[in-house]
Structure formats: C-alpha cells, structure tokens
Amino acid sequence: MTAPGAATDPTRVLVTGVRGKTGAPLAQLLAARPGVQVLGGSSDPATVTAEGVRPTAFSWDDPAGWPAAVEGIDAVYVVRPDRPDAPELIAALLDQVPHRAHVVLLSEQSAGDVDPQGWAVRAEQVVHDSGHSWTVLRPSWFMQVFTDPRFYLDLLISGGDLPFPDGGAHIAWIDARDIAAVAERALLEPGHAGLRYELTGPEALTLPRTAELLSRATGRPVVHQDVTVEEAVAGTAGFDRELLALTYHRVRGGSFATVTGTVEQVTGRPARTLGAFLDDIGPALRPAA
C-alpha cells in the first residue's frame, strides 16, 4: 500500500463500528495522519462527530448500503459482528470491497480455542480466502469492560462484588487504545499482510488482583466473587448466552492468560498496564472530597 502522503490522492480507510471501543480511538489516530481520509462507518451517521472523520452509513443489517460505504477505499477495519452469521456477512462485505484494499479484522485471542471449525475461526478464514491482503487482530479482554455500563461501570461507581467465573485463571487485560494503535499501523504501513497478531496487555492478572487494583483506583471496596458460569450468564438467551458461556469457559481454561509483546513490537511502545488504565479513569469515579 502506498504510504500516506506519498500519493496525490488520500488513502481512504473505512472504519466499521467507528463509535465502538476500538473504532473510536482508531479513527482519531487515522485522522491525525496526513494524507488519510477516514470514513466512520455507523448505522447512525449523525452520531459520528469526531474531528476529521467523515460520517458514513454502514450497518450489518443493511447490505444495500455497503457499496457506497466501500467505494474507492484503500483499507477497511472490520469489527466482527458478534452474531451467528458473522462469517457469511464478512464474506459478503469483502466481495464488494475493492480488490486493492487491505483488510484488518478484529477477532479474539486464541480464536482457535473456540473450535477449530467454529464460528470465530470461520470468520477469520473468510478474510484469508477473500483475495485481499489481510491482517487479523486477536486481542484479549478489553480493559474498557470496566467503563461500560453494560458490564462493570456500576460496580466501579458503587463498589461491591466483582462476579466473574474465573476458576482461578488469569486474564491479560488489554486497553482498546493499544488495539487501535496496532490496527492503525496494520491499515497504513507495509509489513503486516498475512499476519495474525495475538494482542494482550503486559501482564496476566488473577481476578482477585484485578479487584484489588479496582479498589485502589476508585477508593471503594471491590471484591472478586467466583460465580458459576450459569450464574454469570443468567438473564441472557440464544446466541448471546452461548457465546458468553463459551467465553467464560475459555477464561477458566486459560485462553486469555497468555501474555505477548506484540503491541510493543508493532507500535514501538509497551502495552498499558491495567494499573495505568485505571490511573486514567480512577479520578472520575472517586467520591467527591
């Protein structure tokens, strides 16, 4: 791919899920690059307000809008949709992406642990077989689950138990901003084609140690509670329940415990620790003096 700024025309990059945990910081990094035009894909383009990002209609539920979204692009960041038809949707999208465009897929750590012939691996395989140059990102659990109201934000605000069926295993938490930093380079720079990057933070932590760090950052007691998988998935149903249960079983099996140095190898700086991440967000969650 031609380096940004080396050609007259800008490098056009489509970011699907531009308002997501990795899409938002990635779009900011790309927009700061000279000679890069960032298309921010969203099902609600009016909500895409980041400076330097062009709002672009994109929804997995509206294939009719894909040709306009991918027209003339040089690279695309594909956030895998967590739904059972993800492999088929990704394959259909890439059929419409210009052949020259490089594809970066957001997958998950140790995707093959799910099932050698399973859903996550099939999503990666359709990218491999698409005829495009490609890079696959396989990150561990995002640190941002602790700032997401769907997960643990209320816990950090109020303190209390951290219910997590870990079985004593470790997790190499990763900051989504580090995933975005790797994606930026994979989208724009040579040397990443045909590679699968396992992305983690610099340390694997037990859930009790994670709870200690959360307590220290927020000034409120947080205590890990090792619940059963069945308790953890209560209230969910269908594919979401199956996927969540499988993920927790993988945690207990150690799938997210391996630490890699890939973030530093690709970006030139170490991945953030959970402690550093919590230093950033902790003050906003502490009680007023």
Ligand SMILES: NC(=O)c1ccc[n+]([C@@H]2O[C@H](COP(=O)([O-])OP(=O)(O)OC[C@H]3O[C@@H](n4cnc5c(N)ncnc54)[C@H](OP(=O)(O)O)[C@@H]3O)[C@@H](O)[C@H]2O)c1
Contents of the next structure:
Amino acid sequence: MTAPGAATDPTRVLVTGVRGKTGAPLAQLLAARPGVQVLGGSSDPATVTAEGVRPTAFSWDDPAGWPAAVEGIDAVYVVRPDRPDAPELIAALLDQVPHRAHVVLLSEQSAGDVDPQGWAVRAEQVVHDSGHSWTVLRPSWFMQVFTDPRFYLDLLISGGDLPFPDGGAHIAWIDARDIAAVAERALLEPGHAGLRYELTGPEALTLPRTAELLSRATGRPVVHQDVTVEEAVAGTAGFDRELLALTYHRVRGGSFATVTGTVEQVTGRPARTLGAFLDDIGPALRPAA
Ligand SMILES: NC(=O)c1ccc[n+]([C@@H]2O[C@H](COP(=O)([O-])OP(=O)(O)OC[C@H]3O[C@@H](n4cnc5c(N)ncnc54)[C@H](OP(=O)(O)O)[C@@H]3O)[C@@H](O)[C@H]2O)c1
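What's the form predicted together with the ligand like, now that we've got the form predicted alone?
First the chain shown before, then all remaining chains and molecules of the complex.
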C-alpha cells in the first residue's frame, strides 16, 4: 500500500455506509490525510456531500455497480449489512475487490461467542477466507444510538422512559468516532492485518446509570425500564426482529460489558466516555432556558 503523503498515486479507499454512524467520521478522518482519495459509498450517492469525499454508488442490492465502486482501490471499509444474506453478499463483493486491497470489516463485540456457526461468525469468516489481508472490528453498542432517529433520539428530545431489556447487565458504550479512528489506522497503516479488535468505551455502565447521564445532559427526566425482550422487539419483524432479540439476549448475558483498552492501544488516546459524548451533544438537546 502506498504510504499516505508519498509523491505517488493516492491511496484509494472505499468507505461503504459513508453516511452512517462510523462511515461518516471515518470518511472525514481519511479525507484529512494527504495522499488519500476517499470514495464515499452510498445507495443514494447524491446525498453524499462530505468535503473531500467522492460520492460513489454502492448498494448491496446492486452487484452490477460493484466493479465500478471498487476499481483501483487499495483498501475498503465494509459495514456489515444486517440482513440474512450478509455473508454471501460480503463474499461476492470481496471477489470483485482488487487482490492487493486491505479489508476492514465492521462486525460486533464478542461475535464469536454467539454461535460458532452463526450469521455474525460467517460474515467474518468470508473475510478471512477471501484471500485479502483483513482486520475485523468488533465494537460494543455505539453511543450514537442515542442520536439515531431509529433508536432513542426522540427520548433525548422529549425525555421519558428508556425501555431496555438489560437484566441488570452493563454496556461498555463506545463512541462511533473512536471506531472510525481505529478503522482509519487499520485501513492505512501496517501492523493490523489478521487481527480482530474488540472495541469498547473506557467504562461499562448499567442502564440506570446510563439513563441518569442522559437525564443530566439533556435536562429532561430519563428513566430506565427493564422491559422483556419480547416487549423491546415489538413492532419489528423477520430478520430484524431475530437479530434485535438476539442482541438484547446478548446484552442480558453480558456480551457487551467487557471493557478493552484497544482504542487507546491502536490510536494512542483513550476512548471517549459517555459523559464526554453527551457533553458534545447535550447542549443542542437541552430545553431552551
Ligand atoms: N449501532 C450499534 O450500536 C452497533 C453496535 C455493534 C455493531 N453494529 C453493527 O454495525 C453495522 C452498522 O450499523 P448501524 O446501525 O451503525 O448503521 P449505520 O452505519 O449508522 O447505517 C447503515 C448504513 O448502511 C447504508 N445502507 C443502507 N442500505 C444500503 C444498501 N442497500 N446498500 C448499501 N448501503 C446501505 C446506509 O447508507 P446509505 O443510505 O447512504 O446507503 C447507512 O450508512 C451493523 O452491522 C450493526 O450490526 C452496530
């Protein structure tokens, strides 16, 4: 791989999911590096407006568009699509990726503990078997679920119950920007090939403590409710429901409670706390005085 900054061809990196929670900060970091050309993959490329990022049509539903998206790339960030055929889709995509390109896959914490033959493990296995050099990122729950309209943004805006079937377990919330910072290194620098990084924030919090911090940051009461998994997945269907239920059962089993120091080992600076994340976003969410 060409060293960033070298007076040769730029290092070309495709970031799938470039409008997503990790893809967006990753593209920003990559675009700031001299000698790196960033292709921002999206199923709706007209909406990719980040500075220094070239909008690139990339959809898991349109394999015919993949050859153009991966042409000449030196590295690719693959955001695992949460659908049943993810292992097959990732394998088919990597077949099209130039052999020299390094692959960084976004997976999930403790993916190997779920089921050795299961979906999450198979999605990682196809990367291992692809013939590319690879790095797998296994993060805990992202702090950005609190600013995602599909999850808890409404709660932050209006206050109220935080229904979460935790069974008293802890979660080592991670800031998606820290995942992006690790991905940036893994995509551009040597020393990360063949490694699986379990990525977490610096502390594991209970859900009542999480609710307390949300409440303090937003100035609205947020109260945790330890609902059942069935209640938490109400309104979802099919694979989404299966995956969400499995994930909540894993929360209850403590799969997202282990704290690692990997963010700091890889990036040289500590992972952000939930408090620091909320300090960043809280003021925008506080009721007007
Ligand atoms: N959220 C968490 O706390 C968490 C924790 C651990 C692991 N993970 C894993 O991380 C991955 C990302 O999850 P997320 O919730 O954070 O999602 P996200 O990255 O915030 O958003 C998903 C991305 O997928 C892209 N996308 C949607 N449809 C697409 C299509 N047909 N083809 C190509 N791209 C498409 C979207 O971009 P466009 O609409 O621009 O295409 C979007 O950028 C998932 O595998 C999830 O299981 C998440």
